[in-house]
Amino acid sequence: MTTPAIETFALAKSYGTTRALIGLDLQVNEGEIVGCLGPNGAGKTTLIRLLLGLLIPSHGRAEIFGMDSQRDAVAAHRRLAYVPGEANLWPTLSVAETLRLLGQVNGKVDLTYQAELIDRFSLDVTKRVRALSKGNRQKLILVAALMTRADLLILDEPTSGLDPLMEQAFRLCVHEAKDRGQSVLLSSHSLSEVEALCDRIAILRAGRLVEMGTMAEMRHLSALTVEVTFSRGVPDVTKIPGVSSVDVQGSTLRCQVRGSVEPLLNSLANSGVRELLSREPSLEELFLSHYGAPAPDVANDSDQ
């Protein structure tokens, strides 16, 4: 069996009486893309800082390719690249100089791929960092991370400030990384981004991992939406098992169904159905089903 790219064991972090992360057991396998979702204060950034060895856990431990993120931080960092949501870079350096410096820090750069990335992200390497917009600064740190071909990419809000065209370029890069066998942990508020890219999704809420799985495995978290238009009167479906949120507008019925849809379909079989539409819940609906007020002992700060 291969060693997981990331593995945490009852990982926890507290700030006094405030618990930012609580008993987290998480695994990211080699060649896998895992998306980490959660509202501000859910613990996403705290998790990343613990993985990078920037914070000391209050309990438990985190490993990068079997190496302790605290004791073996230097060795672990040789196998990963990190993209923050916003980076403080050297304002007087040019883009080319910044890439050269960051490449030297990492120790390995695929120069051919670097040139391809610069072109793909339309990055002007002659500009000084202080002259870059937020979006161009983000493109710079994305190129700096991706050009290393690191075994593990840890991406914290990586498309912050990017326009839709550049977001598509980013998605292409992540797919290429997966094809090469690289692992990715992606923390994002972009639900469509996570849905498009990730093999599995971890939902954090109030410092806890509340759900983890593939999209197919997580469909049970939200109901199927059904809309039916009838050629005659709308039947009463309120007593059918699993049916809720019934709304009737004229000859159109809208409702939600949890569990099997068969009882609803059986009841509608002889009801003059003219049109029936159904759709599975989107990732946004799955995600929002876990929203709610955080527990009082969990941090609300977006930096935690």
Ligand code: ATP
Contents of the next structure:
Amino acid sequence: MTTPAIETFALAKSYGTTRALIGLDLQVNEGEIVGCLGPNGAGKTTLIRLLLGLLIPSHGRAEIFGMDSQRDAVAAHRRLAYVPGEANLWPTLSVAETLRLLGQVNGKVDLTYQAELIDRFSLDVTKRVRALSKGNRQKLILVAALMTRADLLILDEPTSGLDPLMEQAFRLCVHEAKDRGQSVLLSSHSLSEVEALCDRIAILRAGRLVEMGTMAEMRHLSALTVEVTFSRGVPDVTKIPGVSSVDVQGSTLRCQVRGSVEPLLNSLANSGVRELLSREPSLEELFLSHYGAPAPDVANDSDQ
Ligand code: ATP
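Instead of the form predicted alone shown above, give the structure for the form predicted together with adenosine-5'-triphosphate (ATP), please.
Up next: the whole complex, starting with the chain shown before.
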């Protein structure tokens, strides 16, 4: 069995009385792309900063390719590249100088790929960093991370400020990274991006991991939306097992179905069904379903 790219063991971080991360057990396998989702303040950046050894955990620990993120931070950093949500760069350097400097810090750069990335992201290497727009600064730090071909890419809101064309370029790079066997942890508010790129998705809420799985697994746990139009009266389905949120508008019935859809279909067999549509929940619906309910009361929790 290969060593996971990332593994956390009951990882926790508090800032005073604020519990930013609570008992997190997370694994990102080698060659896997994991998306980390959560509303503002859920703990995503805290997790990333702990993985990078930039914060000291209040409890638990994290490993990067089996190396402790605190004790072996230098060795761990040799295997990873990081894209922060917002980077402080040197304003007076040009884009080319910045890439050269960051490349020297990292130690290994694929120069052919670097040239391809500069072209793909339409980066003007002669410009001074202080003259770059937010999106162009973001492109620069993306190129700097990707050009290293690091075994693990840790990306915090990597496409914030990028236009749709550049988002496409970014997606291509992540697919290429996966094809090469690189691992990726991607924190993002873009649900379509996470849905399109990630093998598994971790949903954080108030510092806790509330869901982790593939899209298919997560959909399985959630309700299916079913819409049925009848040629005669709409039957009562409220007592059918698994059926909820029943709404009738004229001759159309809309409801949610959890678990097997068979009991509902059986009950509709001789009801004059004219049209039946069923739809799996989108990632947006799954995501919202986790945040519709009140947040867990972390103040009364005793676990870390
Ligand atoms: P966002 O999507 O807004 O970037 P996030 O999921 O990255 O949010 P974090 O930045 O990890 O969330 O914050 C988690 C919690 O920890 C929040 O309640 C935040 O206010 C708190 N927090 C983060 N950094 C500090 C700090 N340096 N001091 C005190 N509290 C902090």
